[in-house]
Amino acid sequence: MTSEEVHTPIQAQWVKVSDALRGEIGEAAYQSWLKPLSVREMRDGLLTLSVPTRFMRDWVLAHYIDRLRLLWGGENPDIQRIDIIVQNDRLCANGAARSVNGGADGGRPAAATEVARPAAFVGETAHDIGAPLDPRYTFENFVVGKPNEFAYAAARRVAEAERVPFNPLFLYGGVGLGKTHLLHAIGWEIRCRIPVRSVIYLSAEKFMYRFIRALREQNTVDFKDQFRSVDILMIDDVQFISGKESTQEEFFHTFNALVDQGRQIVLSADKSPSDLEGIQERLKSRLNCGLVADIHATTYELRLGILQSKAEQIGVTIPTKVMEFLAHKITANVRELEGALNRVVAHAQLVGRNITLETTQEVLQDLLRANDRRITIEEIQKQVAGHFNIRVSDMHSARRARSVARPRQVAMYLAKQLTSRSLPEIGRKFGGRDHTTVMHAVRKVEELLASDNAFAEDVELLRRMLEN
């Protein structure tokens, strides 16, 4: 049988074969890894299916190949080994599988997932030297709140103009907040709009990686002609090459050629350039030249806007009470959200029984009581202010007198320490002050817990009294 009658006996088999894994393994899961599956070519006893990623590729080999076997044998006896290959057909985002912000559908194969692209567009053509882009994470689905407005702003712009006043981009904020879902989205967006624009996405760990083997391949010159010819140059989890002078060194020199041909550059991290530690400060002013955009923690209002968006794109009804209790219960970030979702969602899909706020907070017991564990800085304040014998307001006045100074610097301390919060949000809490007040505060507690032996004891006390 060859690909011209491949869609007629073979589509109406694959029909059965999907609903019935369909039914067996939940929406969400056959969403995100059955659906994207195309049948291609039935010839000599072997059925060849595509992805569109060679992520879902290993993602199916690995967990749902014996069964689509079984299945499919079934519906049709002449069929005795299934093949799966690598191919996408579907441009930009119409196709493509979707999820909010940077959460978890199944997995993160942010940095796993592959999609043909354009001959201009990194890939194979390029030398591979970029990782692929997800096809899930657009500007379509980036659910936009006043925590992170300003970053998708500036990401919007990177992507759609020609060419932008600020260079570089440099998003920044906690982990799962939606940066690497918003580098995804320019890549994206620019391959629809101006596919002859050569774009890099890759993270700093693989930055590393391709040198350090240029390095020892001795061939840097085509390492630097690779990543100093691109249009558009995006690296995720800058943080990473903290500490690692050569590879910083390359960056910088990468870092200029690129701004000097007025090409634009994107970054990601999980602190501010300033608060990067073991990075050149010759980088981290160049870091600082361009446009910083913070990603704060998410709010209730944002929460509850990425679960309703979540529950539309996998097609399930979830009642409003059930919404409003996980945007509450759990705030840490995107990704831990989806993922509570679609636990109780595949709970529900599988034991057959109704969505509700009882059956939710059964299914999800653990991560509640993980979530309610979590300490917050108010807490902090609150417990060094009763141990220092101090008013809680003095963490926010203007007070310097070391009576209140050093209580408030120790709970700076312990707010960085204990909680997710970056440098800036913490600085917030503490009256408005500035990030650089904190890493003061933070340097010197930690020169007192190595000179003051009582003052070490009370740090400690406090720090066990807010973990218990």
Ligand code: ADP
Second form
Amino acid sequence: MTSEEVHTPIQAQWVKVSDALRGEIGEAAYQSWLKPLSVREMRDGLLTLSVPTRFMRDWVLAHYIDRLRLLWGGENPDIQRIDIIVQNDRLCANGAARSVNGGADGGRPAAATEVARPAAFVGETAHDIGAPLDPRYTFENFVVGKPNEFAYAAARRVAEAERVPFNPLFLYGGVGLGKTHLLHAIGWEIRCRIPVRSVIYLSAEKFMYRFIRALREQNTVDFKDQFRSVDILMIDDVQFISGKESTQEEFFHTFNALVDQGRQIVLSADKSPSDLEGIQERLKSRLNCGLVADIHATTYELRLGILQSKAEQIGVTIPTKVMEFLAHKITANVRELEGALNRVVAHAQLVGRNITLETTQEVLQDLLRANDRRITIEEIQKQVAGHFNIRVSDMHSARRARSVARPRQVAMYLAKQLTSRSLPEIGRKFGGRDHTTVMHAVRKVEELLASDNAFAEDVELLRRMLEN
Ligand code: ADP
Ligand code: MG
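Moving from the form predicted alone to the form predicted in complex with adenosine-5'-diphosphate (ADP):
Every chain and every other molecule in the complex is listed next, the one we just looked at coming first.
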């Protein structure tokens, strides 16, 4: 959409219609499904809208088309039909995808006017202290559902805001649920919209490595300056910073300096700031100051949506039955789901046969068996902590108060029952405890199960929730 178009009556109507719908469906859904829509033309009673992907079109048609018709009919009685076409004019996202693979070409700094020629800026803004952004990880390729809509909306907000909306944005969630994807998407979006802004993305490990090297080379002033001249600093997997005092200290200072200058910081971790272990309290409270958004485990609907979107991206038709089967069975995380889909597709292409339920089951035999019953100790700890209303970090802490010691024992007992981990392995996951402690916990819980009905019911309930 160009700025001249904004003033046409049809554009003005669209603003009204989309505002009304935004109120109905909520901000997150609006951002993912309606915002990407643009008005193409209105001719002979036919209003044409466009979206960037086919998946989006299908989604809008399935969920919002009736409301769109009704609301728009109210604004403009001339509209008899609404058509949605797929048209990707997001030059930026596309161009980025192409040019990154072609490698960085170095050279002069990009000007804001070059947005439409992405090849000119990719590589130049990829500051050498950061890591490159993965071209697949864009907002367009991110499927939004209940478990991630909050994190998604927060990420979009950061990417689109004129001024820093909250600092830092702290995204957390289990492995393979899309944290890195969202970080990269923020990076792409900002590079696309305002290429002169410097965006740096790097893993916490790399941050630490850089810092330690700077220390060794007695070059910490440069190191600090590099980070402090950044507009948006994104650090992935900050749980890996924990424990290293000097790095934490430096991180903290860099963090404060950037915040004070009104720069945006985005962080990801596998736990919430309060649950991060080995991180100084003052750093934790700083991390809690901005917006903390978690990504929950996937739901069936989200998994199905992701499969549809991925299948479309790779351009293959997969029977609905197969997708439903996969969405039901591969529940661990999105990464695994993607892997399963890729395997099924690769197999079909290799043997030159169609994808069917039977071949899928055959190809994924091992994965399916593993997914049938795989509960992690982390899940157990989380579930049990939630149930008894204690912190997950108490599962690892040395506190011996009954209120935390008992739930911890229950979690150890369930870990023994529901996973194939050995006693020493379980002990390690509970703050490095000895295997005899785990053995003692298992016995204690068994005793209580036999003598205390209410307790037995609690444990049974937990087991069922975990096995589900
Ligand atoms: P994390 O950093 O949380 O471990 P990633 O961001 O690396 O997870 O995601 C793992 C894989 O799953 C990536 O290939 C990513 O593109 C994909 N993925 C995760 N969530 C989604 C989503 N909602 N829509 C599309 N792809 C997703
Ligand atoms: Mg990641």
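Please read all numbers here as calculations on a predicted model, not as lab measurements. Positions refer to the first chain, counted from 1. Rigid core (definition): largest C-alpha set, two forms, superposition within 1.5 Å.
Participant: Determine whether the C-alpha of W72 shifts by 2 Å or more between the two forms once the rigid core is superposed.
Facilitator: Yes, shifts by 2 Å or more.
Participant: Look at V221 and decide if its Cα position differs by 2 Å or more between the two forms after superposing on the rigid core.
Facilitator: The answer is no, as the C-alpha of V221 shifts between the two forms by less than 2 Å after core alignment.
Participant: If the two forms are fitted on the core, does R81 show a Cα displacement reaching 2 angstroms between the two forms?
Facilitator: For R81, whose C-alpha is compared between the two forms after core superposition, the shift is 2 Å or more.
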